[in-house]
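The chain below stands alone and is given as structure tokens, in the form predicted on its own.
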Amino acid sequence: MASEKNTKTSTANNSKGAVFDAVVVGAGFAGMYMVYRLREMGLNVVACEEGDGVGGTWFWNRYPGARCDVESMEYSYEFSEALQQEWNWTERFASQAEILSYANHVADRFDLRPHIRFSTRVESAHFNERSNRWQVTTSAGNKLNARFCIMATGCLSSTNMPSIPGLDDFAGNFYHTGRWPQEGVDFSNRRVGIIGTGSSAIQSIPLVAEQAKSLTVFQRTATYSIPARNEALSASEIAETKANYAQLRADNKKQPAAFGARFKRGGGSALAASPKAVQKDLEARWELGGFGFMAGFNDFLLNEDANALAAEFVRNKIRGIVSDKATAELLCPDQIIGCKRLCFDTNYYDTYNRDDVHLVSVKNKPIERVTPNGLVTNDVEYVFDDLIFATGFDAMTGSLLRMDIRGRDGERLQDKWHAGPRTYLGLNMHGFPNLFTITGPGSPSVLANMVVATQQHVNWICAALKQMQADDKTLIEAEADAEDQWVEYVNTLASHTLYPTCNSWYLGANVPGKPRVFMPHLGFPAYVERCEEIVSAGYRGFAFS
């Protein structure tokens, strides 16, 4: 695999475009690490990033209260011991601003910016079968020519904006939490409406309510939320973690979601335990906060009767916090707990005890239209100065499908995935040689610590490229049978759990018209074992040529 680094064609535009060994799409945590590793291998690499800075989802999601739900000292890179030791997180759950600061520190510390083209959106990537190379075009009018095309587009980067008639007629301002203005928004003395009660809404509602003249929340489906119990990290906590980082990282990789080794995990069935023991365990975990809430018994996500115990516990907590009984019942979810990603909050339910905060259910009577003055539902017009759309993302596939990606014989990715995404290991696809998807559908992705998952994928890709170099191979491509078997395997895994039982964004249910397919692979350790097993078997299921 000869590098084209420092050659004239690597920087000059010709009829085929600037020539590189690899084009990376995205400069979030995955894209930055991919650039770092490829450069380390001596390859000539360029990354294209739509934003004007690094950070990916943490660059765009600047809404009030934006915060990670994985503990900060675990939601971080492990490839550099010096980086682990020198960076000091300040809170248990890092804020968006702190995570973005960390991303910028990484970009500067490892001198990654010269390899990144900012404010550059990739519009198309076409595989040329005569040259065995990818032809990439960008919003800046650039043409890039690369042997490898690596999608580091993120799982939660393509915003889902609902199609509501009349939005363009609204006289006020409207915002999406996933594309929040960098300069921030002042809601003082403003009448604000927010649509959605998912994670971004749950984080932002308490802060917007403190500032706004009034806040009206439009809820289609109630969401389970657990207290975050966020707090400042003490110097002793930081020092202890840093002294034992290697062991913590190793222990985390044995966990189902690649984090939470410090959770006190229980065992056995909730149905076999006494009701008093179950309630005691849930109460302790509610006070602790975070993802450990569901870790007390092993059947909470396997058995509906066991799950109902945890669900009713949370509903009773909501009823005990929210003063108005009707509002409390509207906030009580009626679905399985955990089949959608759990949310974590600071004073979310308490916010509904404010006189200037109102909850409107649009479950049975959807929002009809936006007017110049506000919006209408159930023939009632609500008047607002500002509207916030906390309506989430076209998760896992959205950013990929919004590009014009074409493989062999001009096959469009949109056509290949018309009935749902199909990959092998979430890394590669039949018909799209030398194209990799970091944390793509069919891998643990959003059901794992994303920083750990991205590093595992980047390391796998780099090892595959080194193997190609050693064997003097040009192309790597998933075999059709292997891809079919993998898709079936991922869905079979999910079918043994309660995950597919509700309309979550794991299945694409939040996007009208999107195929309902459970996209993530359940279980990080088992996934890594399969990846390693496939490599040991000579990259079984991949064709090299």
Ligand code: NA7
Given for the second form:
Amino acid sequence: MASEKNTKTSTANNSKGAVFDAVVVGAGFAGMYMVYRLREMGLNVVACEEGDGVGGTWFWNRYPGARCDVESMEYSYEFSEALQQEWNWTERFASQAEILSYANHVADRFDLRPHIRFSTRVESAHFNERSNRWQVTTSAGNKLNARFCIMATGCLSSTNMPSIPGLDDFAGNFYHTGRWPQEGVDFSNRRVGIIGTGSSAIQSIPLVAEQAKSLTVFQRTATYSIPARNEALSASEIAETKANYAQLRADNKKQPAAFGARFKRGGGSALAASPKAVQKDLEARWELGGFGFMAGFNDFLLNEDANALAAEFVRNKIRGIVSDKATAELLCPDQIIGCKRLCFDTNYYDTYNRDDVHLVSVKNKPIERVTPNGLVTNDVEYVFDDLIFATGFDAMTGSLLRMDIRGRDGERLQDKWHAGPRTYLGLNMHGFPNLFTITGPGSPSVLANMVVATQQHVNWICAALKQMQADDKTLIEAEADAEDQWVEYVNTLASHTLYPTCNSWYLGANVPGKPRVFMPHLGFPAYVERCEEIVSAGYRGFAFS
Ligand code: NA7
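Same protein, different state: after the form predicted on its own, show the form predicted together with the ligand.
Next comes the full complex, and the chain you just saw is listed first.
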């Protein structure tokens, strides 16, 4: 596998378009690192990015209060020691703006921009069996031709916009949190309605409430939220982490979700401990904030009775914070805690104590329609100047399925995945040779620290490409049996937990009509071990030709 042309940008063209070794789709954290590594291997690579800048999810999600739920010093690249030593995070949980400026710093520091075509959406990727190459078309009208096609499209990149009748007639402005205007939005003196109470809503509601004339929240499912306890990082904390960065990274990779080695993890069943001990542990973790909240016992997501203890603890906190009893009860979730991703907030529940904030449940009476003045539910019209859709994403598969991807025999990905995504290791698919999905369904992805997960995948792909180079192979493709077994294994892992019990986006259950399949692989360390073992066994389950 020799490089087609080892230059920064290809000028070579044939009738099938500009020629590259690899086309990378997306320039978020995964796409940028993929470009960096492929260039390092001497391959001629181009990335296409829909946005006009790098950063992926952190480019689009500019809503007020947007912040990562993994601690900043852990949610960062480790591939360059110089980078991790020179970059200074300012807060425990980085804001969207800070993460975006980090992404820009990385793009500049490693001179990645010449390889990225911005404002360029990939519309189709078709495998040509005669040439054994991928033909890619873009929204800019370009054709690209490459041996490898690498999807770095992100897991939370395709917005989920509910089809509520009448939206086009709304006289005010409406926004989706996942496609927030770059110039920001001023809600001063505006009557604002927000739909959704997931993480994006929970982060934005307190800030929008402060600015707007009034805010009405439309809640379908109440969500558990834990205080984030975000704070400035001190110089000594930063120095201490940097002095031991390699150790922290290594320890994190042994954690179920590839972060949080510093949480004090307990062990054993919450049911085996005394009620007092469980309360004490949860109380201490509520004070610490963040994902460590459920790390005290190991059966919170395995046993409903254990889970109920943590759930009731949070409900009691809500009852203690929100003064209006009816509002507090509406805010109390009744599902398994942690089944949908836990949220972390700053003043979320307190915000409902404001006179200008109102909560409307649409659990039993959905939003019927949008009118020119606002929206209608339960036969009541609510009047707004602005509407915010904090309605989430067509997660993990949405961005892939919105492209026209076709493998061998013209098989469409939409057809292959009609009953749910099917991959081997979340990395590759039978029938789609030389196409890789970074953090694809079937890999830990969203149930892991995404930056760690993307780096593990990029490194795995590069090693496979090097192996192909050494063995003079042209194609890599998952075998059908290996893929079938993998899909079953990922489902079985989830079935031993409480994760499949709620309508989460992990299951695709938030998008009407989407097949209900648990998409991520549970457990980062076991996954990595499996990937490595498969490589040691001569890439078992992959066919090379
Ligand atoms: P989420 O977590 O999917 O939340 C979306 C919210 O929008 C959730 O409360 C939904 O209720 C609600 N929703 C969606 N459609 C509707 C309609 N038609 N009517 C009323 N309410 C609706 O997305 P986020 O952007 O908040 O967070 C995604 C991830 O980003 C998050 O988990 C973090 O990892 C970061 P539902 O619960 O489906 O009843």
